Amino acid sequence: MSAVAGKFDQLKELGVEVLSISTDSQFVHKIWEEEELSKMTKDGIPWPMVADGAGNLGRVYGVYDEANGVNIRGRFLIDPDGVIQAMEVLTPPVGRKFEETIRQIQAFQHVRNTKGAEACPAGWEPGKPTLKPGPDLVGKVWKVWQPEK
């Protein structure tokens, strides 16, 4: 949470809404802030943290824990219309990295800005070639996408 809090400005820019869910209590997420995230980012976490203590929203994202009773760490991206375009699910050992999301964010909304009309290959970049779905693209991509440069 303080990697992306370090970077939220990129997340607005973007027009990001972020919000934290764990099945910690409200109680439990300010002590967090006050004596752990606070000392990590120079202004704390600036986006709500919402207290999930049944795990009835992690069980809707798939993410509770029933034996643990806590939500496992994930994110996801979802669309303006709701709808999940994206999900990462990491247990604690093992971070994400910032600069990922970023990418997929932007790719995500470079899709939807073209309606469908460009895809974005893997790697993919801002002002990197994308993709043209249709027939004439079939047995073809070879021609426009080469991850090797």
The other form holds:
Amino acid sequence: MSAVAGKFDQLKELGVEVLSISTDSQFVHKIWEEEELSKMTKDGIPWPMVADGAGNLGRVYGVYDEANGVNIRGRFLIDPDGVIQAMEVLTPPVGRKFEETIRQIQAFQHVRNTKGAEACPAGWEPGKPTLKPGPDLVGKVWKVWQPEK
Amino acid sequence: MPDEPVGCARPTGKVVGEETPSSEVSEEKTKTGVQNMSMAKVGGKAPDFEAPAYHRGKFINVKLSDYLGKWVLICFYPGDFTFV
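Could you switch over to the form predicted in complex with the partner chain, since the one displayed so far is the form predicted alone?
Whole complex next, starting from this chain.
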């Protein structure tokens, strides 16, 4: 949480709203934010911290762990039409990498800005070449894109 | 924003941007063997929900469909006061 809060400005610049969700109540969220997170970040947690006590939200997003009564780590990127463009779900011992989330947001926003005319190949980052899917590209991807570049 | 009464977290059973559960959609889902509750999948509309939340000193209600028109990042995590 604090790792994302520290980089929240990047998400704001990209026009991305954030919601964090756990099975803790909103009351527990309040104390965690006040007592700990606000001391680990410059301005505390700037987004709504959602309470999912019974795991109802986790269930429809496929991240609720019935045995342990918690939501496992899951990240969902939703576009302005309400469509889920990316999801990533991890078991508990490994955390996420924020930079990869940013990269995916930039890539999906790029695709959306081109109205789907361009696609972002593996490892794409802003400024790197994109692909323009169509008959001319079939069998010719190697001309415009190499995996190691 | 004034404090509002908050209920429990609940999926609305609809996807975002769908105002009333249309019978057309439910029938289609029944046909494909999926329950009325829509599940999250990439390329599909996000399951809508309403839930209580803590935000900047206040308790609020969050409704996912209120975010239509914006990019949204939803992060589930196991629990407050944990370490990863």
